[in-house]
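The chain that follows stands alone, in the form predicted alone, written as structure tokens.
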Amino acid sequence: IIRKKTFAEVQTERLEQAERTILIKCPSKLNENKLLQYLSSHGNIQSHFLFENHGIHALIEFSEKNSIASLQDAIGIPSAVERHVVPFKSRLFTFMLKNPVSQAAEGTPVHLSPQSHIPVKDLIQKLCHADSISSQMYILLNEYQLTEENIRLRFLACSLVRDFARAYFPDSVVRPFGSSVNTFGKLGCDVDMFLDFHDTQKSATKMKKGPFEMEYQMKRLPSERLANQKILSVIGDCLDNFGPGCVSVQKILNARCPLVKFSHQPTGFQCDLSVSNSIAIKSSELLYIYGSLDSRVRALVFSVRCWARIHGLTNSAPGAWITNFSLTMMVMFFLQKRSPPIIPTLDQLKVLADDKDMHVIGGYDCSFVSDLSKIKPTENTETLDVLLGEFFEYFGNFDFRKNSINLRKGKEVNKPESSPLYIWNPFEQDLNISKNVNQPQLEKFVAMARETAWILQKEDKTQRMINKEPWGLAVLLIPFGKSNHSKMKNKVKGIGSETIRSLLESLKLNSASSLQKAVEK
């Protein structure tokens, strides 16, 4: 068995890879071989791919970092006839054809790597050809998850921002966290990144032997928050004024976690930059571990999140609805509650931790095992078909008035305060990660979960497959108002009334064949 890499190993490898990578805006009629042949004169190309983002772009990874310097030396500065340029030698280039007419004819059709997932209607069609709900869920996962190319592009975006940060803080690193790295990101999601001064802080604590206590003179500020605000303010201005392709830069410095939002045009990502956020990295690592332990974990999360998005339970804009992170945590909790459990609780992962895994951040215990091979595989063999139905059943009947969701313990505990939905932050134990959710949104979620559980129970899969109608997961991805005529009114009061109503509906229809169809609906 190949040992699965730890989260830290993967991050280090990807960041190192990104430093050897460049991005080229290419001419529209492109001969891919000619491009690679030219670039190879500067060094060995380790890997490359092309994608469409307002024109064709090529991501090129060299084997050696010095190949980039060699290429940079061969590249000119844009002429300042109409507009003046800000001098900055980045790793973003534009290539144009010298004599476009003769060379354009040589353009060959190139393979482009998709950077966004397929539309839902195309997905539904694909799902109808599967042979079980489990395989439907894996198809959805496959279509929505980040591709290898998209992950590389995300790390490159961080690496390009780091080039600017290093002008001020030579030892800093810019790392992605959250959905870009925790294996639960879907194509098109934002890139959360943070500026890390970890190495600077480490070296500052190593006191040399000798008669003196020695330390750097540094600017002193009354709080870490103020320091972070000042750092982000300057880096934000820097990206805004000098960063090629960085547009719509917004500084949101008074948020609980100060950040700079911007759009990175060359890669096509919306980015959020904050300063050292060690607990957020721990959350990313925890999800990375859960996602790596069993293939059902990610398949279930992606299906539930897609379902929630289609039924208006989640939204990319901030508000009173459930977030993807909260939803992911609810799935994790549900998987901890299975018998036998599919994933361990955080307390169980802490027991397996050794000395190097011990981390206390800001007074919070963030210790858990990082080596995946120390975690025993689950003995649970339930299929995804079963788990999907049971998830909706479980939360459709969960006592949200009294209970909260705690991933440390893997069990329901009394709510410490009266928020409609209470999900404990796994590390900052005094925080509720779903504090934003209001009562109407929670009720909508419960009603939808009940409706969905009911649809999955009553569905006649074989008949639907024969009639070439959407079935299984595909049915759940059609807004309910459109697929069946029953409205959502009495869902919260229970399913009984629904059954009676559909029987009455069917009695109105006279012929046996239409009666048959009514039952199948």
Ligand code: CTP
Second form
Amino acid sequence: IIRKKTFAEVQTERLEQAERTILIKCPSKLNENKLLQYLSSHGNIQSHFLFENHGIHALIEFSEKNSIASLQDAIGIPSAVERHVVPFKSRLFTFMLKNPVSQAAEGTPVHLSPQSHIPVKDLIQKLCHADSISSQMYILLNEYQLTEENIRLRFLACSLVRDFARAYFPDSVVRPFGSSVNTFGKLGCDVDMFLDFHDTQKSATKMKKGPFEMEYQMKRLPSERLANQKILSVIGDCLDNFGPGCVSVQKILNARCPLVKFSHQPTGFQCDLSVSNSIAIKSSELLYIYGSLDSRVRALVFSVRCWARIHGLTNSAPGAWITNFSLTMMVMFFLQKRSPPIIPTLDQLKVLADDKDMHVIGGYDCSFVSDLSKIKPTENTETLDVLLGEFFEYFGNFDFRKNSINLRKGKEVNKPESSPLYIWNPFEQDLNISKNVNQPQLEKFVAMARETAWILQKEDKTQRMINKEPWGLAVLLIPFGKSNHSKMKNKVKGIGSETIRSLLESLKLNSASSLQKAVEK
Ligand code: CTP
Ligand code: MG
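Got the form predicted alone; any chance of the form predicted together with cytidine-5'-triphosphate (CTP) too?
Full complex below, order starting with the chain above.
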């Protein structure tokens, strides 16, 4: 058996691959082979794909990095007739036909790799053809998860930003973190990236041999935060002024974690750039491990997040809503609480850590095992059909007033303070990752979870399939007011059994009053 790669190995490989990669805007009528032929005079092309993003683009991976230098040497600079050009030579190019009319005729149909997911209404259609909720959840996962091509494009975006950072800090690296790399990314999600000077810090010990020592003279500032703000400010200006296709550059330097937001048009990504966020990369790695351990983990997360988005529990705008990151952590906690557990607690992962896995960052213990093969597979065999219902049941009845969610221990812990929803940051133990969530948003989540659990329990799947109505997961992805769920209640009425109807109603009433109790402060 081939050993599964560690998170760090995958990251290093993909960053190196991105450095050998270029992006070319192409004419709409294109002969793919001729493009490849044209480029291959500069070196062997390892892989490529085409995609649509305000016109056709080609991502080209060369086998050797120096092929790019050879190409850059050979190609022209746009004429400065109308507007002056900034002479920064990036790895973004435009491919043109010298004789568009006759050359366009040579164009052949090209395969375009999709970079966005299908609309929800098409997804719901697809789900109705599945044979179980479990297979519906895997269909959703397959439609929404990042593709190989999209991941490459994300690493390329980071690598292009690195080209700017390097102008000042030759050893710096720009690494993606968050949902681009934690296995829970959905097509269309933003690219979180950070500037890493780690190598610079390592070399601090180099000159310690012998009776002498030498070190760099470096500018000193009163705090790391101030240094980060200055660095981000300059790189932000660079992107804004010289970055081809970098638009809407926004410096948000006063945030808890200072960042620069921008839209990268050539790749089509919304990007958030911050500085050496080593703890955030550790939490990305932790989620990567959880997502890789068992196929049910990602399937459940994607379904829950899609459900939350459709019912307005999450929102792409910042605010008091639950974030995807918090929801993902809640699913992880739920999976730790199954019996037997589906994923281990962070403390258990720490026990499995070896010497090279030991990391203390900013005084916080971030040690846990990196080798996936050291983690024993779960003995839990529950189906996703069961897990989905149980997830809503569990959080519909969770005592949020009293308890917090702690992934390190895999146990509910008394809340250390009165935030409505308290999820411990697994590493920075004094931070609540869902501090932004207010009481009304939490109540909405709990109410929706209860209603959903109730729908899943009461639904007659076979009948709905016969009636060609949406069923299972599909029902949960239609806003409840508009769904056939109200029809379903009418059907119950239609059976004529007043007893069953009132029983169901009272169940709902009961849950409504205990809901009130559960979320009251
Ligand atoms: N993060 C954190 N604490 C928070 C918010 C974010 O530690 N309160 C870190 C997490 O590592 C997270 C990353 O910052 O993965 C990026 O945050 P964000 O973009 O909000 O979340 P993603 O996981 O990337 O999810 P999404 O797809 O919604 O962007
Ligand atoms: Mg993100």
